[in-house]
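Just the one chain here, laid out as structure tokens, in the form predicted alone.
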Amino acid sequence: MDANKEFESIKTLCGAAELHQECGKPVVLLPGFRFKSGGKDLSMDLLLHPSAHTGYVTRLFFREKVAGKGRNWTQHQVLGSNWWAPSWQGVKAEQAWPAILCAHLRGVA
């Protein structure tokens, strides 16, 4: 998968997105990303890890826990700061990054 091409597709969803690397793998910071959770509009920094991390094939990290949504939230240090991630399995890495992002957001919808 071409990380630069995938990153360009993510930028159509979040123009302020930043592509980083951690341990040689791409990580996308989505500053102030807007999404719906429990019928409410939320805005929060997100971090998309479109490859394996801590036993999951892909992960989406949130700056804060989403109250009342997701299960088994755990705190992680990624790109030098603390992030939260719910346990949300089965989001395959062999799909476009926007699809990975949307699949993870279903875990807190």
Second form
Amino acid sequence: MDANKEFESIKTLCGAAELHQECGKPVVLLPGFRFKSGGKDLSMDLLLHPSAHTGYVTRLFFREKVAGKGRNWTQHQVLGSNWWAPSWQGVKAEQAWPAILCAHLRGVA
Amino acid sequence: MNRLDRQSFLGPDSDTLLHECTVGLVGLGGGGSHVVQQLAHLGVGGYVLVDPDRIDFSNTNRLVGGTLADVEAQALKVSIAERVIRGVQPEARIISVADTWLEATDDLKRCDVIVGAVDSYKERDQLEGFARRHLIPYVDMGMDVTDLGNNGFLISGQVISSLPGGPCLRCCGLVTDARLEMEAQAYGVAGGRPQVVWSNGVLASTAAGLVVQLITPWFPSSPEFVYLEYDGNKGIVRPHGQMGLLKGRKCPHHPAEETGDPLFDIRKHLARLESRSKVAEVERVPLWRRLISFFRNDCS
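Switch over from the form predicted alone to the form predicted in complex with its partner chain, please.
To see the whole picture, the full complex is given below, headed by that same chain.
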């Protein structure tokens, strides 16, 4: 998978996205990303980890827990700061990054 | 006579070096409590103590410094560690964080060495990653008891000195995606794992020795990557087979360009410092003054 090409496709969803690296793997920061949760519009920094992390095949980290949504939230240190992630297993890495992002957001929809 | 005279072989300035350094200790249970005690005796001057837990009765088989009175009082493990340190060094510089290490990162960033005595691979992996990002040497220790069926139980463990640029826990094969996956699948079912005081003590003493190697000029050469394995059934600590193979190798998991805080924002940093100093200011005003002030403001 070409990280730069995938990153370009993510930028169509979030122009302010930044491509970083953690443990040699690409990580995408999505500053102030807007998404729907429980019918409400939310906006917060997200971090997409499109490869294996802490035993999950891919992960999406949230700056804060999404109240009332997701299960078993745990805190993590990625890119030198703290993030939250719900337990949302099974989002395969062998798909486009926007698809990975959407699949994870379904976990807090 | 100086309290530390009998360890003067560690180098001419070793007392000062030990006094001036700050060691972060994450996990103050069976392993970490031993390390704290030894560092206090050695004369380490600064500590960042991190553990969210309180002592319970089942900890008294191994938690150094913990008493039945502490169990009764449900004392925090950081408070017990602080008491152990102050018993030898009343003037030690101690920051205690009774929370997860993720809530102590501002203080851990300022440490000269971090010692991790944590239970999970996930914690190890991320704590080491944090230390690498901030160019802080990390000493990891862990023990396990494996049921060998008819052959009884095997006590084993390891101590690893992970230095920026050198081999890491992933290079050693200690942290793997497969182990992390197994751990994630067992989410919430992790019970109390077997622990015994003497093997914790062996591993903690080994870790304390590695910390001293990093801080003092005891060894003439620069500190290097160390990977020691412990066989508790035979009572042996020896270099792991991987140690020689990995020595001198660059770590592919934590490349040099991943150092520092890529999301650092000076505005957020200053705002956080300001709110911290406001809290500190409030805490400096005696309670009775705060109460008078509260009632005056409230009644006017």
